[in-house]
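Only one chain is included here, represented as structure tokens and corresponding to the form predicted on its own.
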Amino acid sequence: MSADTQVARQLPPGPDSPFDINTTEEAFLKIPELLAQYGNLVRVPSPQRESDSYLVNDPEYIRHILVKNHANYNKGPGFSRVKMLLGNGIIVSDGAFWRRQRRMIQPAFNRRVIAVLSQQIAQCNRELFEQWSAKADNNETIDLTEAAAELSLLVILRVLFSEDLDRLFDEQGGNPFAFLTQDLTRDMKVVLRFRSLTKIMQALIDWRREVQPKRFDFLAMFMEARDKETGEAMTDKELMDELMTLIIAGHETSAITLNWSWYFIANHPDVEQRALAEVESIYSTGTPDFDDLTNMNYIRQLVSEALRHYPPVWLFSRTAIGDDKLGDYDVPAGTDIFISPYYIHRHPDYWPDADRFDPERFTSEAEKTRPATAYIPFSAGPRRCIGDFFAMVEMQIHFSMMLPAFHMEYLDETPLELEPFINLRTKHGLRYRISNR
């Protein structure tokens, strides 16, 4: 590139010193400083990569990148670590292959399917209900962070493998996936242990092909899926990568959302009482009917506000394939784009008094007053999380079953500590005293 061309480009403001934007505690603390000093579009020189990094915190720019001109942006830095764990599933894949996989998987996440699978979600919550009842009878304390992780993992395994999960547990002498809720480092040791589970899942796939049992779960739908253009099914490697992706992404994000939702409920009695009143007005005891969930608007608002405060994916990236523009600024090909849901969710132009927990921000009327891309816990555009509706159903079922029965008293008096790595977690498990209502 000539010097004249470089001069002609209008680049965003930013610091002269290089800085590596990434899912680290250092970056988590540095990003608000950069936004405060330079505005909603910041150019940050990279210490390791040839191209600059752009930090984007403007809803219109985000909409341009994720929605209007999404074809010009591939997944960016940071996904190589995820790829080691998940393979080439729809979270990390790009281009024609990603479009093919998304088309094949999408039907499994429609409303009719989720309505049937909601019975599996309810069953997992019934099992947890029995455990919590025994603890509530004695006013025991629970680590809700741990309980949420275990529940979310069981839910995703149930909707993947349905009744074959019990057979798998019997064969393995327990839940071979349980370590995923106990070791959250996601280091190479965990990667290798997780990848070793492909043998167990491959054996189940082979058994289903041989026996052809009648099943209604995600695995059955993924195995039956065919490419509309070629008529081909997924290869075993493609199938396995999507299963691995769903297990990790499906349970971790839900666990984090449950953890934070309970935290806000326990610390806001008015929110708790309103959520409880809504549930009790819709149904009495047992398991809610799937159609009841559509009327649980306040539960949806509550969960949405928890996701605004603490989106599980707090930072993600894209890389520009070709030259582009954001407003008056040039985006050269190769530029790495970083978007933080955590910080756009706190933008004062769209979220007044952003640190206050207020589910009223998510009434239908309030949502019309701000750009859609000011709220992106599930990303946006064609690459919006495929499981967003499933996740909300999972939350609504859980709270509709648990809130009428149990009260949670938050016990930790020390300030919350965040762990802003690939996912935004609490550094320590959150403890509550559980009692019967």
Ligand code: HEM
Contents of the next structure:
Amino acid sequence: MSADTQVARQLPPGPDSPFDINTTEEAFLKIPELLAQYGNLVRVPSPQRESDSYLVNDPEYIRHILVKNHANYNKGPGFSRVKMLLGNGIIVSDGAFWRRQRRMIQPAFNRRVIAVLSQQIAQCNRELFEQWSAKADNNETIDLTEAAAELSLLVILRVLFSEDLDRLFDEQGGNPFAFLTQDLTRDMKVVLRFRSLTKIMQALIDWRREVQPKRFDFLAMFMEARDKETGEAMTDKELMDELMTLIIAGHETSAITLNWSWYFIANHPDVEQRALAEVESIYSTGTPDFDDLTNMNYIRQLVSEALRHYPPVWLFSRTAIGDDKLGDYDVPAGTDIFISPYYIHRHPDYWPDADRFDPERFTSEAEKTRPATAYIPFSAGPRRCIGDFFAMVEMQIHFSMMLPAFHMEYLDETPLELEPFINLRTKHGLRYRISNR
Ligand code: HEM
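Same protein, the form predicted together with protoporphyrin IX containing FE this time rather than the form predicted on its own?
First the chain shown before, then all remaining chains and molecules of the complex.
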């Protein structure tokens, strides 16, 4: 870039010294300092890359990047680590390939499909219900963080592979994916172990092609999906990357959401009572059907508020393809953009008394009073989470089954510690005493 263009450009304020905005504890602590000092748009020189990083904490600018001018932004540097794990799956891919994959995968997430798959989700919860019943009879202590991780993993595996999951468990002598909930480091060792699971999945795909069993699950839909323009199916490599992507994207985020939702329920008796009353009002009229479940508004509100406090994806990134503008400021091509759901969810202009847990923030009237992009646990625009509705259904099924039966007494007295890595988790498992209602 010549000196002339540099002078002509209007760049946002920010520090002179480089800082690596990333999914680390250091960045988690530094970001609020930068926002307090420089405002809602901060330019931060990067220690590794030539182009600057912009930290964006303004709903209008966020809307510009994710929605209005999304075509000018690719997935950013934060995704290179995820790429090792997920190959070129839909979370990390860009451009025409991403569009094609999204078109092929999207139908699996429509309401009618999820209505059928909700039976599988309920079945996973029934298994957990049995385990919790036995523990509640003895008022045992449970590690809910662990239980939520196991449940969410089982749910995504069930909707992917349905009854073939049992065959897979039998052949492998247990759940070959279980280490994902036990080893949370996501280091190279885990990456290699995870990628080695492709063999198991390939064997399942080969078996399905040969035997052609009738199945209604995500795998069947992805195997049958055809590109509208070319009529081509996904290659096995593409299929594998997408399966891996859904397993990772679909379980840890949901597990964290369950973990936090229980935490707030257990620590707010008034919220617990209202949620319980809502579930009972629906159950008392008979067995809830799918529409009843998805109409559980208070549960949706409390889960939304938990996601506001602790969005599992607390930081994500984009890279500008061409030059752009945010307000009066220039965004040169190559600029890396960092958006933090965690910090925009605490912005005092949109979230008064942000530390207070208040599901009333998510009534439909309250939602109309603020810009939609002040709340982005699932991101926004065309790259918005494909599983947002699925995740909410998962939460609604879980709480509608568990709340009427069990009371959780929160046991940990030490202050909560956060672990802000790729996902925002609690550093330690949260423990509760479980009892029957
Ligand atoms: C509460 C739970 C969840 C949260 C908070 C969450 C959050 C997110 C966020 C923030 C993104 C977008 C990141 C970006 O814009 O760069 C995303 C994308 C994605 N999520 Fe989720 N997610 C959740 C559950 C799920 C579930 C259950 C699935 C699948 C079953 C899923 C699959 C995906 C996929 C495939 C993408 C990539 C979409 C694309 O780029 O086209 N997520 N998620």
